[in-house]
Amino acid sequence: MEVDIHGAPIYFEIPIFGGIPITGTLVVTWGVMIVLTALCAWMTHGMKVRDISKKQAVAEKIYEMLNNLVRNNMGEKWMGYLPLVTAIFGLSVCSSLSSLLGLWAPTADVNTELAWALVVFILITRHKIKGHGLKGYLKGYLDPIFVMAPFNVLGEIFTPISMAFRHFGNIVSGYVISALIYAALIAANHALFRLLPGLVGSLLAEIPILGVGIPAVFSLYFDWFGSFIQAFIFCMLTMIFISTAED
């Protein structure tokens, strides 16, 4: 297991039968899915029409927001994709925020985003074939002239790749910047208090005073805002690509 400057686990692998590893990504992802499933079951348990509880009110508000998001961006025809969009959004946010608990964030592993993007790509291709027919779909690679076919194929392949790496790159860059800020504060703390004479300066230099509070301010953006905005962007691209596939 590797450890970062905060002491949180970065990555680990546990070999099992046949040398197949159980990675940090798998463990935390399954943990997040179990927690989300349990949370949904708890929030929707004992729902009533009248005199609803606070948890039911919260559940209904979340559902209403996500329902409007899908309806406004995809249209009534595509409301069947509400569970998919909701699942990706919830899994993305919670996976990214798992780093706040000292866990390995699955979204810091590009394989996670590639798996989501592959599912979206299959759905996009399905609707393109449904809307234009197999012959029309294949013919689309020859537009505007046949020599463009290799570029059109690459453009199609790069759709899920760009979705995955956009999400992955923004999440990882946030972690890297946060780590650099924390390291700089620790170095500044050591250099600043070393200027004080005697034992007091030596003791204060070893206490990460500057490392308390200031990193939390940056965490509001890189961890909280970044996690939500990247999940939102990935879901928006998913909805746009799928809903326009048949056009």
Second form
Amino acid sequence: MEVDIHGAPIYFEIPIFGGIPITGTLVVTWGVMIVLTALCAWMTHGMKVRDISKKQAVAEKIYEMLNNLVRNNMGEKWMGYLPLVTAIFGLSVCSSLSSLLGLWAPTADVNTELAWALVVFILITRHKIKGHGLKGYLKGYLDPIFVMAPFNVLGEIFTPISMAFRHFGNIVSGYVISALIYAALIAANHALFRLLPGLVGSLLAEIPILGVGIPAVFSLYFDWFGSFIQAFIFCMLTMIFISTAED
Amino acid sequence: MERAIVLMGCAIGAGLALIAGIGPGIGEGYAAGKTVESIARQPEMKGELTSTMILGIALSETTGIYGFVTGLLLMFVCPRMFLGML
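In place of the form predicted alone, the structure of the form predicted in complex with its partner chain is requested.
Below: every chain and molecule of the assembly, starting with the one above.
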């Protein structure tokens, strides 16, 4: 039984600063970004007020949904964060779903999520300083007494780490389990069709019949459900953390 | 000999790390059960309750995911690292 579980594939290295590797994560992320930008440009092209086209209806529906999500969770005052939340949501969903096309999913690399989580962490800190002043922000670490300072610092550091690892772990567990199921199905196929006598059995054993439809059922859960839920949760936490940072 | 001990330690550790799956299993089952109770009491709230439940379940799954990531590190990263130290 052969199981193929690997990290991001490295395509080539830029020979400066001791070699900067260009990984599958980078390539697919740029691809997803180009596709998303093109999709946005195409869907919002030639918008009308009366008898709208189908693509405009879809674009309006998506915008309405995300708009309501941000308004309900952050409030009218924070509508400036709609682009950030929308961008993270779209990038996360499309990155995770790119594994359906046989590409390397960028969200199965922890660096992607860590970058998003760091952006959110910087925004949280900015709003904390804005809300309490620099002195009040630093004083917040000594809350309730000064002995708690190390724990407060740890808690602060673990906000982005837990956000990143939650998303990463869910996607990569789906990837590992899919690989294991596929390998097991191929092995079962071998063992099953070997039982048939003669040339027919050995011929059928080489064709992975069991590996055709069954992994798709698992992919329905791990790829579709998992990627939407994780993108939604990442955005939800982003919105909640940012909007509660000032008070 | 040292090689065998290092590999054995990593494998046993990875197995132990996945015990972390027990906690989220119990917690998520409890959340789902409570949601069923609530839906039985107020069926018209079903949509909102379900989405809140899924959010809560996914949040509480984090601890299990930490265990899984630790297991992955022990399986794929640590053996090479520790064998390099020998």
